[in-house]
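In the block that follows, a single chain appears as structure tokens, in the form predicted alone.
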Amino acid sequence: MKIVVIGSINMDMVMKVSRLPQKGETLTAEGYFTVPGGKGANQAVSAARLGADVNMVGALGNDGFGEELFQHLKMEGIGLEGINRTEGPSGNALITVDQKGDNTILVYPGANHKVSQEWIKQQEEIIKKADWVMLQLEIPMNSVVTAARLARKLNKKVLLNPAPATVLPGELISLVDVVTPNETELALLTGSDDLEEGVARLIQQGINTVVVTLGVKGSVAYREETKISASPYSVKAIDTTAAGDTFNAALVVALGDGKELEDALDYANAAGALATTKMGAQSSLPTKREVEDFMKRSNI
């Protein structure tokens, strides 16, 4: 099972707080640490820990964070031929996490905005060897479209995680096999606050499978006339950072391994839930064994 993830790589600076700050308010953080993050890198590392053969396409700066992030991805066994080392700072994010596990995230793109269309076109040989291509929206939109266009030309399956939420070009929607918005992102994508109506609009635009993540309510998938719901797993959430990225990676790994959509949703729900039980982005990502053991315990 080979996956190419094209997207962002960040260093997350995480502050633990008793509650999220209000406008104009200064709070004293109860803890602070840095941990590798970025939606693209999170999904790449998660897929690798779940057993996939992963290559990452993205960009890192020539700062200290850039070298640290590069070495971390290398340690995770991810192919790095598609990483462009650029001048200037790497991407980073400032994250606050409260005692309930809720968070706010402020992202500085840095090198991620230098993932150009030209750089992606140069990665055709890497993409050609993949089964799936995973995309998000933390690199320039024209680069995301170029990546989807190239993947379609090479007959690769494409999953788009439309986050951060924004309006999508019509061409991009037509090039995607699976799209995975949460409820807020779905409303932004479609202009409808009604889940069923929003999903119908995406399917009408040519997407084969729409998977909506529902947080503590689990997830639901729509494929043509079929609706599949997957129940959530009960955990004590500490930090929800990267839970969505874990869900996406697990979904692709499961589908790539031949699981039916219903079973793939269940597996993704379990992996995403586990990711909320630890602090940080990539520090929270579970392994294949951890997910399988968790599912067995939950089904007893």
Ligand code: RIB
Contents of the next structure:
Amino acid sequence: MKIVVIGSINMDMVMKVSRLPQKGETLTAEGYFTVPGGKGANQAVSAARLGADVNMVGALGNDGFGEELFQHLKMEGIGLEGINRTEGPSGNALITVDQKGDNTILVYPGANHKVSQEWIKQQEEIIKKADWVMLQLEIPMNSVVTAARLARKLNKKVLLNPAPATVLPGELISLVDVVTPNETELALLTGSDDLEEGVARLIQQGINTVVVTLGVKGSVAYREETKISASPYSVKAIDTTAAGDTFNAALVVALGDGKELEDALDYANAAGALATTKMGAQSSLPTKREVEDFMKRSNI
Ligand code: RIB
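We have the form predicted alone; now please give the form predicted together with the named molecule.
Full complex below, order starting with the chain above.
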């Protein structure tokens, strides 16, 4: 099962705080660490740990973080021919995590905004070999559209995780097989606060499968006339960073391995829940074995 992830790579700078700061307030953090992150790279590493053969298309700067992130992805077994090394800083993110595991994330795109349409077109050979292409929205929108066009031309399945949320060009929606907003993203994408109505709007625009992640309430998928709900897994969450990325990667890995949508959702819920039980982005991504053991334990 081969996946190409086209997207962002960041170094996350994480501060553990008793509560999230207010406007104008200075707070002292209780802990600090750096950890590889970025929605694209998180999805790539998660899919690889879940057993997929993964290539990444993106960009890193020529700073120290760039080299560290490159070596980290290499160590995770990700194919890196599609990584452009550019002048200037790599992407990074300032993350605060409170005692309940909730976070705020501020992203500086750096090299991620240099992932150009031309660079993506040059990666046709890598994309040709994939079964699935995974996209998010931390590289320029016109590059995301180019990637989806190329994937569609090459008959690849495309999952779009519309995060961070923004209004999507109509063409992009028509090029995607699966879209995975959370409730807030769905409202922003569709202009409707009503889940069912928002989903109906996306399906009208040509998307085959809409999967809405509901946080502690699990997830729900809509395909043609069918609605499938998947129950949440109960865990003690300490940091929700990258839980959505893990969900997306696990969903594609499961669908690519031939699981039915209902089982794929269940698997993705389990993987996403596990990711909340550890601090940090790529430090929290579970392996295939960990997810399978967790599901067995939870179903006893
Ligand atoms: O989805 C979590 C990720 O969002 C973090 O790793 C951060 O880098 C931002 O891209």
